[in-house]
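First, one chain by itself in C-alpha cells, the form predicted alone.
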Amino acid sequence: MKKKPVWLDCDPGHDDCFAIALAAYHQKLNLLGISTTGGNQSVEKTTSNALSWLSHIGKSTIPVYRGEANPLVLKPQICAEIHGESGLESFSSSQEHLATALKPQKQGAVSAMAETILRSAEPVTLIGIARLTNIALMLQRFPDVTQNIEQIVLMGGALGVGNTQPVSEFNIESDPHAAEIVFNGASQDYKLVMIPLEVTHRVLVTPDIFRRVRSLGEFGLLCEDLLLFFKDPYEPVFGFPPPPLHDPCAVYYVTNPEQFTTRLVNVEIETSSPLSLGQTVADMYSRTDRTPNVIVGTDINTERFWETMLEALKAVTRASDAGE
C-alpha cells in the first residue's frame, strides 16, 4: 500500500499523544516529521513531551522540530488547567530521565516543514492540531510550498459554543492572526479542512472505551492514566462525564474522510472583537456573498473512529512486545 505523506504540527498535550500514535502507526500514513509550538504548555515542554512520547511508542526516528514559542501578535497563553504543569501529566513525571537525553533537530520548525514538503515526491498533507503560528509563518515565508500541499487539515474552531471563550476554541483563539492567514489562503492556494468542537465533542471516551484501552496491557494502562487526567477537568467545567478526544479526529479525517459529514462554506476569523476574539465565523447557510473556502466537519462516525484509534494503540503494543 502506498502511504500518504503527512506532517504533524502539535503541542503535546494528552490528546496530541493519541494523534501522534495514530499518525505514526496508521498503515495509510507516512509521518515525515513533527513540529511543535507553545499552547497546551510552553514550547520547551511540548517539544520535550513530543520527543519522550515518540521514544516511548518506538518511533524515536521521526524527527521533531521546535517551533514558535509565541503567537504572532498576542501574548502567549497555555492550557495548564487541562494538561497540567508539564503539559502531559501522568506521563512526563515518569519520563523525566528522557528529558535531557532527547533533543529536537537543530533546524527550526518553519523552515524544516517547508523544505520537507517541497522536496517530497508526493503532495503532503499538513495536519495542524495546535495554534497555527508555525503553519502561518511557513505560508508567509515560503509561498511556493503551497504547490506541494495536498491539503491542510485542522483540529480547531467552533460553529457555536467555544471552550476557552464563549464562542472561541483554544487553538484558534490563542493565535487568531495566524489562523486568519491560513484561512485567507484556503481554496485559492490549498484545500483546508476544519474539524471543529462540534465534531470532536462526539468522540467521547466512554466507560466501554476505557475498558477496551485497559485490555491492551501495560501500554493500555498508561493510556488510561492519560485519559483519566484529561477527564477530570472536563466534567466540572463542561459537563462531560466521558471526556472528548479532540486531536486524533484530524488525523482520522486524513485516513478516512468518508466517515465524516462535511460542508464547504465560508469561514472567517475574528481578530479584533473583545467578545469573540478567535471565533471561526462559519457561513453555514450562505447568508453572505463570501466565497466558500473551508471544508467544515459537522459529524463523524464515532464507532469507526474508535476501531481505528484502538487498532493504532494495539500496533504500539505489538511493536513494544516485538522489541522495536
Given for the second form:
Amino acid sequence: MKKKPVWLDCDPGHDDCFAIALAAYHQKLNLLGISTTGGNQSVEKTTSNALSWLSHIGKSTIPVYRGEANPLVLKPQICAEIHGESGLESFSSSQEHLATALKPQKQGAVSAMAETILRSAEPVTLIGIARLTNIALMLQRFPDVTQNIEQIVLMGGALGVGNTQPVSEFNIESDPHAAEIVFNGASQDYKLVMIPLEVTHRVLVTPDIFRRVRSLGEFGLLCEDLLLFFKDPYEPVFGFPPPPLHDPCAVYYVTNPEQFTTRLVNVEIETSSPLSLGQTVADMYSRTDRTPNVIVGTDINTERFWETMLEALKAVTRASDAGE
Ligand code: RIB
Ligand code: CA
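Same protein, different state: after the form predicted alone, show the form predicted in complex with alpha-D-ribofuranose.
Starting with the chain above, the whole complex follows.
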C-alpha cells in the first residue's frame, strides 16, 4: 500500500507524544519529519521532548527540526500547569539524559518543512497540533509550497467554549496572528481541516482505556504514567474527570476521515478583541455571506479511534521487543 507522506508540527506535550506514536507507526503514513514550536513548554524543551520520545519509541531516524520560539506578535505563553516544568513531566524528568545524546537537525523548521514538501514526489499532508507559527511563516516565505500540500489538518479551535481562554483554544489563542494567516489561505490555496475541542473532548481517557493501555506491558505502563500526569490537572483546571486526548485526533483524521462527521463552513480568527482573542468564529449555520473555507470536525467514532491508537502503541511495543 502506498503510504501517505505527512509532516507533523508539534509542541510535546503529553498528547503530542501519542500523536507522534500514531503518525510514526500507522501503516498508512510515512512521517517525513517533525518540527517543534514553543507552546506547552519552551521550544528548547519541546524539541528535547520530541527527540527523547522518538528515541524511546524506536524512531530516532525521523528528523526533528527546531521551530519558532515565539509567536508572530504576542508574547510566548506555556502550559506548564498541564504538561509540567519539562513539558513532558513523568517522562522527560527521568529521561533528560537521553535528550542530550540526541540533537535536532541544524536547519530551521520553516525552511526544512518547505523543502521537504516541495521535494516530495506525492503531495504532503501537514498536521499541526500546536500554535501555527511555523506553518504560517512557511506559507508566507515559501508560497509555492501550497502546490504540493495535500491538506493541512489541525488540532485546534473551538466552536463554543474554549479551554485556556473563555472562548479560545490554546493552539489558536497562543498565536492568533499565525492562525489568521493559515485560515485566510484555506480553500483557495489548500484544503484546511480543523479538529476542534468539541471533537477532542469526546476522546476521553476513561478507566477502561487506562486498563487497555496498562495491558501493553512496560511501554503501556510508561504511557499510563504520561496519561496519569496529564489527567491530574485536567479535573481541577477544566473539570474533566477522564482527560481528553487532543492531538492524535488530528492524525486519526488523516488515516480515517470517514470516522469523522464534518461540515464545510466559514471560520475566521479573532485577532483584536481582548475578550475573545484567538476565537475560531465558525459560521455553522451560514448566517453570513462569508465563504465557507474550512472543513470542521463535529464528531468522531471514539471506539474506532481508540482501537487505532492502541494498535499503534502495540506496534511500538512489538518494535521494542524486536530490538528495533
Ligand atoms: O488545546 C489543546 C492543545 O494545546 C493540544 O495540542 C495540547 O498539546 C496543547 O498544545
Ligand atoms: Ca500540542
